[in-house]
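For reference, the chain that follows is the form predicted alone, supplied as structure tokens.
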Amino acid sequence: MSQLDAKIPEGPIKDKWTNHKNKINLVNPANKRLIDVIVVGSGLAGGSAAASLAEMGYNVKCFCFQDSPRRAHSIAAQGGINAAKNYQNDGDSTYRLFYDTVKGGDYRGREANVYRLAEVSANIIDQCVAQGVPFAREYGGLLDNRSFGGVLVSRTFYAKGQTGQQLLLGAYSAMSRQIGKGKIQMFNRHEMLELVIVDGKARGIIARNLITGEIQRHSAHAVVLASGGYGNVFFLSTNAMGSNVTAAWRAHKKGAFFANPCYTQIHPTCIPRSGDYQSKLTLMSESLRNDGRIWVPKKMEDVEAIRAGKKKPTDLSEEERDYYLERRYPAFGNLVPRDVASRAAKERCDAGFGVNATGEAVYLDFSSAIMRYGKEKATVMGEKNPSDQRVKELGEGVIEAKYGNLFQMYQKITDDNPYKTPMMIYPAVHYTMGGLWVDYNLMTTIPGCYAAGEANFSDHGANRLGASALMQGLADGYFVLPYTIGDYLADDIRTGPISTDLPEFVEAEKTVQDRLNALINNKGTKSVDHFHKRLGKVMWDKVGMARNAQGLTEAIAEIKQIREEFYKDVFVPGSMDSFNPELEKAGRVADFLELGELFAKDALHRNESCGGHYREESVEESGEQKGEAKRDDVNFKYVAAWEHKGEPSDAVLHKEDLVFENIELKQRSYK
């Protein structure tokens, strides 16, 4: 076991990033034209990095497995992006955003990185406005803000419920300009299947053309992995079906440490699971918790009547409803962080108060907000003594303007009108806070290999606050990597082009060919999805919202067994040298079957509760925080970074001690 060096600059935290930028090496414009950079992923982190690096003069190759960069999963982000602009004049600041993020992550994030994220957040908004991103505006013309969970201010910029899509189109427009100039070569429908290391440095990748099946070698002086998170290890998640861990896992198996894999976020506001044949879950934006109130019936007989169809939720009076978040957390109410809200929903449903047929749903109700907004609107319009029906009509119009596309999506999926009856929601796997370990410069433990956005672990600790994913992805791509990667590439101005005929490229290509051949020629009897679903069930049941030592130990053994059966009995139809979606899935699930075991191993070793990692053995047993997660700062105040040593069970733990010099380390409370 070793202590990791995060290369955090010296000095006061407010000066670290400025001083660091002033001292790092630079590459002059003429020399940038001699340097190649590979970016894997075209979402907000990858797209912004590719566009920025190409604008600076580097030669960029960008890879995505989708048919267009516009299809990256960042498009699915709904609610907004955080920035400390303080437009609402409600007390926000860089420090407040920094504090909320560290606290929201349950004091398991690296202070220096989080402060830098808060510091550059305001620049992101200016950048995106300049690109034409249509953020919502308030009556005076300024950009509007709304609040999200875990904060007491309004700092979230949004474009209705389509913020991710609009931000991605902004990054894509910047990419398109560089593609048109020839500074970015775009490789759509290509998947990275191996990282190539030459003389200890990342010097390229092996990619597969997903249309033709061709295996290709691509070289560069540095490789940036911006390939998203690994939530699909649970099979059912809010992630796109194609989202996977392969790029990051290939780097891990070549020497990049994987940090905190057990830190996975369960999002509290998702449409509940509807059946055994479902392939993914649908997110309802956390922004809905601004105006929606979460509740279950107080009486069991009302729960049973609702399940039996004898009562509707609208039949219950206010006194018959348990607004349990408002009851348990009066200071934050419905806007507690995601991990807290998710566990509270699970607690109510486990106690028998779930309101759908499976018992796994609570209500998200907008009736109060509709009436409140309706009365306000009527007053503004000069309507005196409007009827309740008129108030509802006006209020629904306000809600539609704020959340209309989300309500429409919910109605299309469930056939219920959320303007008239409360939404039903339940927690689901969403975002992963773990990822490749990176230092302050976003470099992994492999020189020349960087990780950005959700692919790295660096900014969110054990729980991500809502609207911070878009912030981190764009911060990494627009405002961090363009500086830090130059510090490394300054040594490569005389290197010249990297040849793809080097033995390391030949060997890496053969490794990929052999791996794919083995899957194609296996001739088993079970589909890839059969094994993925089995893995997902083990992960959800034993490594999900609540974990304990016995369940985790069982999960490790069961995942290992599933992996052994996968290689013996998986059937992958088709051929390797053609379009073959089942082969794509097989490779991704093979990596999930290894990651899943490391995930459970990490969760077992961390015998504390923090953020999204909830160990049943580590709970506050008395006092004001009774029943809440209990951290162990004496024994676990560190980043757990795992080094690959063959089997996941053989992974070696390395620690990065977390130092808190600017924020007091204390029990997290939202009461």
Contents of the next structure:
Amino acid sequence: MSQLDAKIPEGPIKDKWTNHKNKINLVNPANKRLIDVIVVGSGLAGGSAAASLAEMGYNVKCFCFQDSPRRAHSIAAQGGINAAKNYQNDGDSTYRLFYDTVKGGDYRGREANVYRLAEVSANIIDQCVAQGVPFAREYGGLLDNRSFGGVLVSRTFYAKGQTGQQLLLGAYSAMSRQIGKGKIQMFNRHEMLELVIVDGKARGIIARNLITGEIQRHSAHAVVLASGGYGNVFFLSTNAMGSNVTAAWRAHKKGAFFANPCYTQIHPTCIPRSGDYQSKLTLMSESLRNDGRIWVPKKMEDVEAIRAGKKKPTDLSEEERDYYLERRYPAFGNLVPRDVASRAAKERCDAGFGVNATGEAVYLDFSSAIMRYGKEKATVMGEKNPSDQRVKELGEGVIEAKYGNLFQMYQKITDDNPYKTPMMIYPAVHYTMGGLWVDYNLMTTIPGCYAAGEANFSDHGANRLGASALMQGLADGYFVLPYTIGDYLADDIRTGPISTDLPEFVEAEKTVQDRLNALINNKGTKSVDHFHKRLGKVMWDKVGMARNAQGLTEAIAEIKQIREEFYKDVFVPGSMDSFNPELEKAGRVADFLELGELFAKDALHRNESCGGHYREESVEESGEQKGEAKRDDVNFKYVAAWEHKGEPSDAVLHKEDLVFENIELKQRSYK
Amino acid sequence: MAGKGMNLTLKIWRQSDANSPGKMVDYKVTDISEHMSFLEMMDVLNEQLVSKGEDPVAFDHDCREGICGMCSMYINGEAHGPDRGVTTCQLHMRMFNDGDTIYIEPWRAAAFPVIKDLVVDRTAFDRIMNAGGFVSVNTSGNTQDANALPIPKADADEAFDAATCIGCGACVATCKNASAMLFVSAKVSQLALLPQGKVEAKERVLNMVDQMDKEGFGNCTVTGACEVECPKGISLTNIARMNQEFLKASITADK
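Here we have the form predicted alone; I need the corresponding form predicted in complex with its partner chain.
To see the whole picture, the full complex is given below, headed by that same chain.
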């Protein structure tokens, strides 16, 4: 299986990246000016890659579908970014971050990549501070940290609940500097619709100008896909409305293997859905689990009274509450990893203890933290014997300073005041660990086509830990790609500009034209959203938080059916040569309708439970871990990389065996 | 709440492209839940229009949680509508009453030409940022340790508050002069407050203000409407700080 050579460097894990950097080819500064690189996406991975590559001297063309690179969905990341700085002197180290990430990913990530991620994490914080990113600080002027799920240290750097925004604006500012110098040509409101391959190498893309509808050919010596994740295959997710799989899927159909599509993160703390009209779900940062305690009532009669509006959650005494995470996982409590917390919420709600009208909500309660912080604050302020009211007031101030924007967001959406009454939350689709298969250099199985950030599969295994997505996006873009891409481009210094008149460009452009024409001329009777919602329902019901062979088999057939109906009956108004958001959506949903099937196929083949992928057939049946997910290392200790062969059902499985030399494989326990 | 939904009349600006004249067009939506966001109400309208084979209303939106800065509607004469501290996507229908007539227009400013319907071109903001909205530091990973330079918490917090600007353009849309001073001053302030940004503070403020003027934004007459309508509560103090920085730089800069 030569195509799946991960190209992991030799040597001890702690030296691999350094040795690799010392050995790989470099391109001299004068030659970099002769080389063009396309970056698709302007989020943390794409933005940081575009800026870094331009600083190094390459000619960068960057594409985003939003009206400005600053709006990529990384902007919405809330809680923080991990780094093994050990500023808190709590025993953190590169190894511990590496270990936590591999364990958190349920031993389905690639050791060498994860170690590198942990290794460069500290540099990210240095780099961002140098750019003027205003991280939270303590009174002494030094950086503050907090904790995230699945770890026992405080290594998360943050900027209130807007860490993603601040980091992205940092990357955007670095991009702005290069755009101003002409080293990055920015294509806002453009969408990549095809990858162009010449002589087996990625040499360009076909993009559509979303304002004029013009179909354009863009050539380059290498193409970086940093187009994010595909959570919107579920229709409802915490992703932005425009987040899509199209760039990655186009590459997949041109030969890039798609790895572990079924690994999806269902985030435990989102605002529950309220009606059928709902267009998206809103995340409440995991950082809230630092201070919020999750519970449902112990007694069914209290659940019923709350649903009927006869009781309020604040009426229930401590004894009447079931803090089920603290009960089941005493060591990690409310800070268990996301997959564990989500399943535990589902378990309680399935058992009938959900606290809202739909039965799909649990409480996230800050009252203990408010009192604790209030007492601390009163002591610091020298207030003796403050009243409960005063303690509450002070405590609410502390909570506001930490999470103010999140509480405001919650209140605006639900019309409930979370300082006074517990938040209601429920799991929702948030992040996709799967993505384009890449080797150690972040190259896909198409030479010259790279994938970075959420678009690749590489670092998070079957479950991503909180505050690790920002770390990975920036690590890929600032510190990994700029090195590894040079190794490949060193062979291209004499190639010269790639002509867009090559037949491969002409053909790719025609494919795009034909595809869009077909959508516009279909003149069916149902809107794009109609199909997207149906797809989303099948995905959530049968390929969601708990999966089984029967449901997955049905899902595969149903998705295929919806796809066929889509092509028969979709209606796309307007024309191709104008600003046409419905046409954009149609193209994206068409790709989701194929990905969804591969997703379910991957979930069906992986007959084990690991991380976010929970198969009801694979559960611990006895012992201390009874009822917990059961991984199967004998049969499934590999990356599943799918090769496109026509229909999603024809996709061929390739396996990359995962080798664990530095971490002992064992059952993940957070008890 | 299971009560009956609202029936509303919408008067919406329709304009097929930058070169065509636009006009207000009336639409009706029925049974709108108070729990819907404003944009979900727009989704309902567009679904109706598509089902009749008509052209849906184009509007910008993406994250739908108030942080990307993409959504931009001028509702009943207010940028982002009647609520405070929210973007259009965070505005909820509970702010309206059954039978209401709602006026929906795009941002209006010479520097923000209409692309279609409610979608405007805000790339002028990007060009201002390209002129100086950054610290000139390359990606190396070899900058000094992040804690080598302590920053007083008060400065860091104030820089953060300025940095929360989402670049939506509500400040421009609501300003009678279509001034971009709140937007520009937020970035100038963030970087002027931090030691990392101080080094090139003078060039930055001069270059950004210069670009702002070139783009055709108006001047500031300290009405303060921008601060009221800003979804992120960016303070007018930033404009005062920028004026100070600008004056200092004009007198002492090398160029």
